[in-house]
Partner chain sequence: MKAVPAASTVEVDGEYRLKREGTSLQWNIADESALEAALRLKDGDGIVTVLTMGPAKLEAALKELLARGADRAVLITDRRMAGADTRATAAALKAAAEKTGPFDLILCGRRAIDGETGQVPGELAAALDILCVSNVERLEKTETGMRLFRRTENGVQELEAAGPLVVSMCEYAYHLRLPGILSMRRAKSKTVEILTADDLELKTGECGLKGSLTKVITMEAKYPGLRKGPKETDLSKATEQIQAMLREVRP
Amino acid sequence: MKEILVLCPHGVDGGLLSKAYALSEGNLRVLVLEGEEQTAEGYGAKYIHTIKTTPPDEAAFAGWLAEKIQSWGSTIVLAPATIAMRNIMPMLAWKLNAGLTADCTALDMAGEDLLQTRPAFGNSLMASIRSLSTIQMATVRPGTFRPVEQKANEPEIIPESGPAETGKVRELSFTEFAGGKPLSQADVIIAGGMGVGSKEGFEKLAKLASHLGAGLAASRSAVDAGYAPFRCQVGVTGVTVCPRLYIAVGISGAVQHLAGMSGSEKVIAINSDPKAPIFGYADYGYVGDWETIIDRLLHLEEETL
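Which coordinates fit this single chain in the form predicted alone?
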């Protein structure tokens, strides 16, 4: 099986490494920041290249990566679809004369070729894409694949110096996102849909999420209605998640939303419509007024505090 290279210079994506390990049958090469070797090793990496820091000039970094990838002989290159890697990967693909599929929601192998699946035509269908270039590249939505740790296999750790030139970009400051842990990393998620009915209803869901240490999510229709901010949106046009528990409150279960939470281990649906499609997908369902059960859960949580 072909070796797969995963670029994680801004933090290890355990789910993506797990998928690459499975697709390559353990023939996995990764690039990570210095200090994250042990994490990459835990997901089965065979070769671990490290850099001390990520250069602020993304064009210079892409040029350096292109030279390294050619020397390593990598023909399948993956990266999480973070803001930074969405900028770097197109420049890298141009330098390598490689095909690139962005924002994938599924990956598979057809012989030695990588099959890359992503939404297309206004999210009305899912397209399976095969690159015709020698080097095949893809970015994958964070949270698409569930992290699965592997038995350590004593990888070869290779320190890299990084680009010799700093380029024309200089980082002046950096501020962490103030919204807490990203949804793609949440173990428990409480998601609301149009059935919640108002911004005030979402405040109640947010209160329960806070008590449970859960992430707050929303369907696209709820975001469009102004009930929740866009960063909460789960689905084809939002975030992809794979929590241990997903509680869908007032969500009908449109295909676009299901695509974003299909990796959830357990799904609990709460909806007043017994015919809502979400019940066909959920592990457990409650038919009735969502506020009744959420109020009860809040009461139980407050009793234990």
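Please supply the coordinates for the form predicted in complex with the partner chain, as a counterpart to the form predicted alone shown previously.
What follows is just the one chain, with no partners and no other molecules.
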């Protein structure tokens, strides 16, 4: 089977490594940060290249990667569709003269060809795509594939010098969002919509989310109404998430919102309107007032503390 290269210089994506391991039948090469060799090994990587840091000049990083990839002879290159990799991969694709598919939600091999499936136009279309170039590249939506640990493959670990510092881009500061884990990494997400009705209502959702170690998300209307900050917005103009459990509270289920969450493993909808479209996209629907249910859940959580 063809070797697959997975670029995870900002943190190992176990799900993606597992998928690449399966597709390449164990022919897996990875690039990770120093210190993550063992994690990569745990997903069956055969060649593990490490770098010490990722530079803020992503164009220079892409240039360095292009040279490395040519020397490794990789012809299938994958990366998680994180903010940074979605900037680096297009620059890399241009330099390698390669076709690139963004944000895939399924990957398959057809002989030597990588079949890339991705949703388009607010998830209303699913496109299946093939590369016409020698090097085939894709980014994959984080959380799409489940991590599967492998027996160690006795990997070769190869420390790399990494790209030279260009000084063209400097990081002056980094301000972390309050509230921990990014939505794209949360196992459970509680999302509120207009039905929640107020900022106070959202505080209840936030409280429950914090008890559960879940992420707090919102519809655009709720963000527009000032109930939640923009970074919580899920949908075509916000973030795309695929947690194990997505709880939509007082959200009607507009296509623009569905686009950002319909890939979730399990969806629960709480809505007082039995005809709300969100129920069509939920594994379990609860028809009724959100506050009654959330209050009870909060109560139960506080009891068990």
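Numbering follows the first chain given and starts at 1. Under this definition, the rigid core comprises the largest set of C-alpha atoms superposing within 1.5 Å between the forms. Here the structure is a predicted model, which means the values were calculated and not measured.
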Superpose the two forms on their rigid core, then report whether the C-alpha of residue 202 is displaced by 2 angstroms or more between the two forms.
yes
Flag for residue 283, CA shift 2 Å or larger between the two forms after aligning core:
yes
